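Below sits a lone chain in structure tokens, taken as the form predicted alone.
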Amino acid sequence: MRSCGWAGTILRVDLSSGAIERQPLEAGFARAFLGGQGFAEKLIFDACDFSERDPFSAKNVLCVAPGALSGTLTPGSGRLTVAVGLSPSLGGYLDANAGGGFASELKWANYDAIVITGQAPHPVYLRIADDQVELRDARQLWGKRVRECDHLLQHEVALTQYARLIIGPAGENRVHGSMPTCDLFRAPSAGSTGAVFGAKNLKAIVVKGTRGVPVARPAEAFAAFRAVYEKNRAEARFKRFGEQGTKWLVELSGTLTCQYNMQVRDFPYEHLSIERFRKEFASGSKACHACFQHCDHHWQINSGDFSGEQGSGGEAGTIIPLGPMCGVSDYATILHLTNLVNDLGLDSITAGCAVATAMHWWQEGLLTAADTGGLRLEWGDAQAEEQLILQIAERRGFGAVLAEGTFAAAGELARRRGLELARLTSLIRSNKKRREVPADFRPLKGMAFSRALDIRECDVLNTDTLMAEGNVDYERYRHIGVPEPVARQWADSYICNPMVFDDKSLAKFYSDNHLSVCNSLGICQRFTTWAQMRMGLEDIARCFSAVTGIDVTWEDLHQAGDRIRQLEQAMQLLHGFRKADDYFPDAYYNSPVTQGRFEGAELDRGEYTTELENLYRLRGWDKDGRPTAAHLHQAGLDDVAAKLRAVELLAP
């Protein structure tokens, strides 16, 4: 299939045999699963052996997929999905997402997805230049950090302005929280996908495309793009995102995150103000492909220990875990650590949470210098933090213990020191799926509801109910692009009240579908309703219709989002997840915040369960979260129903 929007080809790479095959994209498949996350999920579902529990097995499936609109000028359409059939850190299916230029280059090279299986006999990298696809020896690159590897690749690949995914030492060493760094500074950060690259001996993927993407109705497409641009440009938040990125959220989230969510009152958040960053460090704006918002920054450190160091990135999701969560408030140090984790190929949230956990254990006397090899892990000790991050990536010293993840580290410490395991695990901030939760969301019920259900860390493309909460009414919902019947339902509910659980399932249901659509089309959430900008599903449907020539409504896209969610739930059930995993640990419930601005706030387990079962009902699942055959049939997923029925995981 070579049509408008999609490239028309799935690229399959078997690293064990070295075989490279091109599979034509089927029209029905494309329309049902859209691209990006949707393609990755279905391709992995079809290829995954769910009985295999070793994420580093050659059987594990890796998929890289641009969105259906990536490569066009659709606003914010530069997002890429990186997904694995079995995540080392989750123990289930997981997809991550990154901006930059990789998604567009892959589409321009004529590929809608790369499916990678097997295990190379020695380190290799995948070079793609339009029709020229080859595996090349990467033994000379193994052991190199990301930037050094990129520098060496520039002399090898004989391409100009190519895009790349590269793993650092963390991925090679199969570290919990490792990732392939995208274009040096972008992070498909969730789920330890870098460790799967490392296990497969795949050091990097580089791609250069020159084919472009055909658009079915160019004048209509340009009008749809321009309408989004004009609406968003009129928003005050557009200017704020463009000038400040998400760094303004650092001060806002202050009392929720400092010293691993301990609600410290006197942390100097003013040291991390966006005004200080812009005055002392920012050197220019940076944008992904097709982004007119350019929320990222280039920066430079002009004085002190790291004087002369330059980089990009460092949004709230990086600054908070590497800074306040570990008690560090020096901006230059945090930017330096941002460069470090990108260069090592480590997810900043997971790395920051691991260090903060160790520091918390240290404060409680559960960890001593005898355990850390002399490293003293006091709150705010940035040098100790840097040393521990290096140890984690290189699997040496106490870092080798944390490299397996905080829960595994707790088990090892309990064994070594004869401690009660619960004393250690009670200080790890995560949901029941053991996904890091880098803030105390007990005061915010919608955020808490989302984070308890999440399969990946908090990031810009993760799901939550923010679009529906706060000082919002019907007019405001319509203003930010919520379709009329949904806006009317929300306005007549308790969704906008962040202090109660009531009706949060309604917001979560719509929000999850919305995000699955965006992740499948490659659209950044910063342009959309999710960020309270004005690109809603109706706008997205107009862009999709004009680019592909296939007329769809917002309801069609919403149903596609539900289909993708059904598929994801089926995979997690096949991997062993159950209703009991859709909660926070027991200690989060009926346990009030004891100090700080939100003192007294707590989560009620009964109220939470009511909303959880309401969400299941909206999805067509039973009270245990199992899909029904009828709903899967309606979604065109009879093959999924058959696989669930075979192992008695369909709802009766």
Second form
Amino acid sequence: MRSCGWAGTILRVDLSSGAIERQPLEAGFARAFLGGQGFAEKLIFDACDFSERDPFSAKNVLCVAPGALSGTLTPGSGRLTVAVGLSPSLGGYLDANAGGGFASELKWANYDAIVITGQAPHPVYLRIADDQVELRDARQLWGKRVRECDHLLQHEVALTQYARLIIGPAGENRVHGSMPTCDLFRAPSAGSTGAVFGAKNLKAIVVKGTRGVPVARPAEAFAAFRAVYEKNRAEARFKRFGEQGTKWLVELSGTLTCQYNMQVRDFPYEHLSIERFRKEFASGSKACHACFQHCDHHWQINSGDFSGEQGSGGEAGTIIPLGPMCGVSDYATILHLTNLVNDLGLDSITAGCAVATAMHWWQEGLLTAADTGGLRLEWGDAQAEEQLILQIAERRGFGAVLAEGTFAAAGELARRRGLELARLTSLIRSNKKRREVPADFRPLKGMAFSRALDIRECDVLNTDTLMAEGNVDYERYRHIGVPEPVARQWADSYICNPMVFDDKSLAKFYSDNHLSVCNSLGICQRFTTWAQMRMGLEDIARCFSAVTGIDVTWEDLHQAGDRIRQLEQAMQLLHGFRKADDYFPDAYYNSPVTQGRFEGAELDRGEYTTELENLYRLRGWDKDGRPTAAHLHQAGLDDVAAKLRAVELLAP
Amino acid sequence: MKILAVDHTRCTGCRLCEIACSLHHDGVANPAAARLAIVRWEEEGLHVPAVCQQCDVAMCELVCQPHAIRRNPATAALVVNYELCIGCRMCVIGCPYGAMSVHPLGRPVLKCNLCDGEPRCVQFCETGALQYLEPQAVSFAKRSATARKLIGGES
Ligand code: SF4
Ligand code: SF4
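Having seen the form predicted alone, could you give me the form predicted together with the partner chain?
All chains and molecules follow, beginning with the one already shown.
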């Protein structure tokens, strides 16, 4: 299919045989699954052997997919999906999402997705320059950190023209929380996708494209862009995101993270103020492709131990786990650690949670110098934190234990020390799917709901009920596709009260569909309601129609979003997840927060179940979360229904 | 006569200018077909727009044997006449700034023509890294910043 918007080709790479194939994109498939997340899900669903439980098996499927609108003029359309059939840390299908320039470059080279299977006999990297696609020897790159690998690649390809995904030692060593680093500083974090690259002996993918993406109606695309540009620029938050990224959220979030470690109550959050960052470190704004909001910043450290070091990134989601959660309040040290995790190819949330948990165990006397080989994990010791992060990525010392994830580490420690397992696991913040959650969300019901349910960690790119919570704004509800009468009702109801659980299932239903659409088209959340911006589903439909020449309404897109969520649920059921996995660990319920601004707030298990079952109902699932044949048929997913029926996972 | 002014310190590397350019001229979103290029150095966080300066003494014009590159008196832009262009690409080699390039798909060479006085790249540059200004205005911002520094204020 050679139409506008899409590139028209899916690239299939079998690392075992070295075979590289091009498969034409089918029009029906493209319209149903859009691109990005939707493509990755369906391509993986079709290729995945759900009986295989080893994520490091050659059979595991890896998919890299740009959004349907990536590479075009659509505002903020530069996001890339990186997905795996079986995530080592989740034990199910997982997709993660990164910004940067890779998604657009892949589109310009004319690929809508890369599906990677097999296992290379020795380390290789994939080089794509338009229709030249080749696997090259990467033995000389193996063992190298991301930046060094980048420097070495520079000798082989002119890197200023290439976009690149590179794994560091963490991915090579199949570490929990590893990811490929995109353009040095961007992370499709979550799910340990880097470990799957590592197991496949795939060190990197570099891409350059000069074919471009044809746009069906350029004048209309210009107009659609202009409309979003003007609306978003008029928002108060616009300037703030441009100047401060998400770093201004660090101080704000302080109250939420305070439960991770007891001492955090008196943590000097003012050391991590956005004013300090801007004054002492920021050296320039940076944007992903096609983004006029430029929330990223390059920074430089000008004094102290790390003087001269520079880098980018350091979202609130990086600074909080690497800093306050481990008791570290020196900004320069946290930025240095940010560079370190990017360079090792380790996601900052997982790494920070692992260190914080170990420090917590240490503090409780559950972990001692005898277990850590002498490394003293005192809370707030940045050097110890750095050592432990290195040990994790390189699987040395106690790091080798934590490299399997905090739950596995708790099990190992319990066995070695003869401790009660529950004492160790009770200090891990996670949901039942055993994904670390870097904050205590008990006070914020919708957020808590999402964190418990979702396949990804604390990730506003996958779900975000907060776009409904806290926004008493009819317009914004419309933006995520809430039908008019419902939106009117919401605008003056308790649904926007984050402290109340009622109707959060509705908020989640609409926001999930909306986010699936965005992730499939490659559109960044910071353009839409999450960041209180004004790019709504209608604007998105307008961009989509102008670029592809296929006229769609926001309702069509909303339905596509539902289809993508149906497929995701089907895959998780096939991987063995059940209703019980849609909860937090038991200890999380009916136990109030004991300190801080939200003292007394708690999550009621009964309320939780009500909303969970409501959400299932909205999706057309039974009360155990199983889809019905009728609903799947309506969504055009008969093949999915057939696969579920064969293993009796379809609702009766 | 306005000129296309570049302030690379403001460039975020979003590359919207490239897409706006190629979409306007060729109906395709393709930086390789754009008449300007953004060079990104990820590690240093540097993004530098490489843009035609429409030089007074223009090498591209001088090296062009069939005289296919001529100045448009309305905009002062040097414009390629594709009827005359023989595709020898000497202009691409001759330009000291790398501001010209070879088209990946269609026309032999690519050169900025200032969109006949309405440069699209400028319209899509949020930060003002690219601006279309009267010549006096180009140095004004820098002058006033320097002057402020001289009297001891913040620049
Ligand atoms: S193409 Fe190069 S030489 Fe010609 S006018 Fe532009 S900058 Fe000058
Ligand atoms: S539009 Fe402006 S900020 Fe964006 S890349 Fe071009 S010059 Fe830089």
